[in-house]
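One chain follows as C-alpha cells, the form predicted on its own.
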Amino acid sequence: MTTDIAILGGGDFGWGLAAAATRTGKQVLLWSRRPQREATDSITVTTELERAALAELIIFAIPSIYVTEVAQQLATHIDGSHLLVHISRGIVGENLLSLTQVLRQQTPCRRIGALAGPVVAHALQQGKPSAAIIGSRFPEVQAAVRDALSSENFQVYATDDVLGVELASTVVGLLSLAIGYARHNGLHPSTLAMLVTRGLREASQLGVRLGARAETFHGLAGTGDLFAALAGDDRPELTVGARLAAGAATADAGTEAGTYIEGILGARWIASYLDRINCEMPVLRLMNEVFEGRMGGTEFFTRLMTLDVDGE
C-alpha cells in the first residue's frame, strides 16, 4: 500500500488526524510504540519508526517532551525532501525553544510547520465541522497539510507566522487549564472573560518580544482556540484544570484524566523566562503559581482582582 502521510503518535489526536486524512482519500501510516487500535483499509499501523520515511509529509502528534527523542530516532531515516509538522502545544526549556526549532536542530529537514487551532480529537474522529491553522514559512508545507486534511467539514487556514502559531497554542493550553480551574471554583463569566483576555494579551506581548506577530494571537491559533475552550469543547485541559481545583496534586491531575498535559510544564518555563528578562506578565505568572500548587483558588481570585490596571 502506498503512503501519502505518516502520523507519529497513536493517541486520540493521532487517530483523529488519521481519520481526517482518510476523508480526503489519503493512505495513512500511523506509528505508535504501543498500538492500541487496529489498522483499517486506509490506515496502516506500525511500530517501526523508519517506515515513516515512506511519506513526504510527517506529522508529530505526540507530547512536546517526547518530540526531541523521536526526532533524533527518525533523523537517520529522513532527508531534506521530507516535510515535518507538529501539533504539540508545548515549548521546550527555559529559553522557550519552539518545537519547529527542535525539529530543525534534530533532523536534516528544514521545511517544517505547526498545526493548531480550535480542534479536538473527538471532533476530528467523528468528522464534525471544525478548523485549524497551519503555520509555516514554506508554502509547500502549507499546501501539503491542506491537501492532506482539508475537507468539507475540516477547513485548514495558513500563515507564515509559525512562531506565533506555536506560542499562541501553548498559552491557550495554559488558559484552558485556568478556565477549567476557574469554572470549578464558580468564577463569574465576566471575571473569566477578564482572565483569558488579559492572559492572551500578555501572550501576544511575549510573542512579539520573541519575534512573532501580535495579530496571530487573535486568529484561530489564539482567540479562536480560546472561544472553543470557553464554549466547553471537552478538551482534556478543562478536565485537568477542574481536577486541580478539586485538590488533585499537579503530578496526578493529568494521570487521573488519562492524558499528558503540556501546559503545566510550559507555565513553569514561561515564568522562569519572565524572571530572567525581568518582565511582568502577572496573569501568566499567577497561573504558574496555581499549577505549581503554591496558590489556592481563593488567593488566585483575590490576586487576579487586585492586579495593577493599565490601558487596554
The other form holds:
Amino acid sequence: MTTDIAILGGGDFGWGLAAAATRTGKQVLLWSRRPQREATDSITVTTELERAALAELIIFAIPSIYVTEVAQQLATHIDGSHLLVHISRGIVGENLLSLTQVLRQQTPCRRIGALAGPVVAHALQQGKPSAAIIGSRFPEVQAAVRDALSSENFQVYATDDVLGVELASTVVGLLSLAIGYARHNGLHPSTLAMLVTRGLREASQLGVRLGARAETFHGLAGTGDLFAALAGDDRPELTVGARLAAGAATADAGTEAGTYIEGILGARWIASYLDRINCEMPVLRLMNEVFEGRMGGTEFFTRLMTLDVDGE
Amino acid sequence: MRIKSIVARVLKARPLRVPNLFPRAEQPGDPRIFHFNAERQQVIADVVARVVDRHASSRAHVEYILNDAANSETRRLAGQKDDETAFELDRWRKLSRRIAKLSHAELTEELRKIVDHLASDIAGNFDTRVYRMTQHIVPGVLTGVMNPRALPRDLLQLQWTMLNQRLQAEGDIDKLKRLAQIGTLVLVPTHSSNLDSVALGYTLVREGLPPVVYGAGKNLFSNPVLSFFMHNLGAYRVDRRIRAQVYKDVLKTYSCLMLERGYHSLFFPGGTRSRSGMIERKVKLGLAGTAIEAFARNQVRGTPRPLFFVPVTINYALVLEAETLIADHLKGAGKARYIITDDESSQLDRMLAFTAKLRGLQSACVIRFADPIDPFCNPVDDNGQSLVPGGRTIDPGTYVRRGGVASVDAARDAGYTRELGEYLTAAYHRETVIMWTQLVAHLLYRYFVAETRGRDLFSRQRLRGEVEMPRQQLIEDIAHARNALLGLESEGRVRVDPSLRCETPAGLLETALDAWEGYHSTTVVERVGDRLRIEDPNLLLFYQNRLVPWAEELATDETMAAAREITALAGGV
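Please show me the structure of the same protein in the form predicted together with the partner chain, now that we have looked at it in the form predicted on its own.
Expanding to the full complex; the earlier chain stays at the top.
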C-alpha cells in the first residue's frame, strides 16, 4: 500500500488532518508515540517514526515544544525530497526562531511550510466547512498540501510569507489565551476588542521587523484566526486562558498542557526579545506579565486602560 | 583623433585575441576553462537554441519579446545619441515597424539572429598563454588596466612583491583545491571595490586554485588593455544598460550553460559595490541563482555534477573608491548611480597613492574563503559529500526530485535561491574580517555621534573639524573594543585581522591615521596636540559602517546610546 501523507501526532489535530486527507482519497500514515485510537482502512497507525519517511509529505501536528525533538529523530530517515509542514503555534528561543526555521535546522529538508488559520481539530474531523492558509516559499509545498487536504469543505489558501503565517498564528494563540482569561473576568466586548486589535497590531509590527509582511497578519493566519477565537470555537487556548484566570492549576498532560507551555514560553521569548531590541509593544508585554503570574487580572486591565496612547 | 576612435570602436566590438598556432595539448586535471575556446561556438549555439526554444512556442509570445527588445533598445540608443549607436538604432526601428507583418517562422528567425548576436557579444575567451603571463605581470596589469595611457615603469616593476605580502588569503584552501577537482566551484564574494575581481583573481592563481569565469561590466571592457586581459581570461561581458528581457535571459542562459559544463564561476551576489561600506545585508543573487538551475539540469540529464558555493569576504584596510562610494551613498538611494564610471579606479594618481600606501601597511587586504556548501546550503565534507544534521551525508540531487524524478522548476529554485541569499548574508557577517582602520573609524564615529546627539544624519555629516576626541580616550576605547571583538571571534561570530589582534592600541591608532593620511584626498582626522579632530565624517562613516552589526556589543554603558544611534542610523541590525 502506498503512503501519500504522513501525519506526526496522535492528538485531536493529527486525527483531524488525517480525516481531511482521507476525504481527498489519500492513504494516511499516522505516527503517535502512544496511539489511542484505532486504525481505519485509509489511516495506518504506527509508533515507528522512520516509517513516516515513506511519504513525501510529512505534517507535524504536535505541540511546538516537541517539534525540535521529533524533527531530530526524523532527520536521520529523510532527505531533500521530503516536504515538511507543521501546524503548531509557537516560536522557539531567544531569537524567536519559527518552527519552519527549526525544521530547517534540524533536518535536511528545505521544502517546508506552515499551516495555520481558523481551523480547529473537531471541525476537521467532522468535515465541517473551514479554511486554512499554507505558508511556504515553495509552490510545490503549497500544491502538495492543497492536494492532500483541500476538499469542498476545507479551503486552503496559500502565501509565500511563511514567517508571517507563523508569527501571526503564534500571537493569535497568545491572544486566544488572553481572550479566555478576559472572558472569565467578565471583560466588556469593547475592551476585548481593544486588547486583540492592539495585540495583533503589535504582532504585525514585530513581524515586519523580523522580515514578514504586515498584510499576512490581516489574513487567515491573523485576523481570520482571531475572529474564530472571538466567536468562541473549541480551541484549547480559550479553556486554558479561563483556567489561568480562575487561578486553577493547569492540566499536567495532553493538549492543554502543551498549549499552556507553548503560550507561556512564547510570551516570555517575545518579551525578552522586545527587551533586547529596545522596543515597547505594551500589549504583548502585559500578556507575558499575566502568563508569568506576575500580574493579576485587575492590574492587567487597569494597565491596559492606562497605556500611554497616541496615533494608531 | 578619427583613427583613434575607429581603433577604439573595433576593439570594443571585437576584443583583441592572439592567434594560437600551436594549441596546448590537454592535460589531465586542467581546469575546464583552459579549453573554453574549443567549446565557445557550441556554448553560443546552445544558448541560442535554449533561449529561442523558450520564447518561440507561440507567435504572440515571440512578438511580445521582440517588441519589448525593440522598444527598450530604441529608447536606450536614442538617449545615447552617438555615431556608434546610429546604425543599431536604425535596425531596431526597422524591425519594430515590421514585427506585426511577420509570420511566426519569420519572427522566430529574427529572434534567433538577435539572440545569436547578444550571446556572441557576451561570450568570453580564454587564452592559457595570457593566463600564464598574468601570473608574472599582474602587478602591472592591476595598475595598467586602470590607465593604459600612462604606465609608469616603477609601478610595473615594484610593487607586486610588496602587495603580495599585504594580500592575505584565509580559509581551507586545500579543501577548495580538492573540491575543484570533484565539481564546479561558484565563488560568491562580498563586493566593495573594482579591485575585487583582480585581487581575487590573483589570489586564486597564487594559491593554486583554478581560474574562474565571471561577468564584467561592459564599461570596463571599453578600456583596451583591461579588455584584452579580461577577454582572454574568461570574463564575459555584461552590458547593464540593456534592459530588454531577452538580454537578461541570454545572460542567465549563458551563465547557466557554463555552470552546467563545469566552469568554475564567480558572481558578486550583492550586485554592485557596497556604497555605504556596510556588509551586504540583502543579496539578490541574480546570475548566481543560475547555479541551482544548472545543478538541476545536470540531474535531469542524468549527468549529475557536484556544485559548491564558496562564500568569500574581501576585506580592505583602505578602499580605493571610498570617497566616491560614500558620497554616492549619502546622495540617497533614489539618486544613487548604479554604474559609476568616473571613480578613483579610473584616476592614475589615486591608484598610485593607493598602491604606495599599501607598501607601508602590515595588512592591506584579507580575502577569506568560508566553508563551501552545496546549492542547498548544506556543508560538504572533504570529498564534496553533502552533510546534513546528525552528520549523515545525503545526495543533494534529492532536493530537485519529486517521486524520485528530477525536474527543472524555476519557482522551486526561486525558493532555494532565497534560502541561499539568507545563508550568504549570515556567512558574510560571520566571515567578515574586521580591519584596524574600520575599528578606529567606528570608535571615532561613535564619539562623534555621542557629541552631536539629536542631529540628523545630514547635518551631522556636515560638521567638519568641529569635534575633537581625546587621544587617550580613543586608545582606551580601542583596547576595550578589541577585547570585545576577540570575544565575538571566539564565538565564531566575526573574524579579526591578524594585525588588529597583535598591535598595541596606540600602534593601531597611529597606523590607521597614517594610512588615511597618505591616501585619501581629504584629511580624515587631524592630530591636534593630545586630541584628534574629526575632519571628514563621511569617510569615517564609510569605514565604520562595516562594524554596524556589532556596534552595540562593542559599546560600554557610557557609549551604548551612541552605539544604538549608529545601529538605528543604519536601519537596525
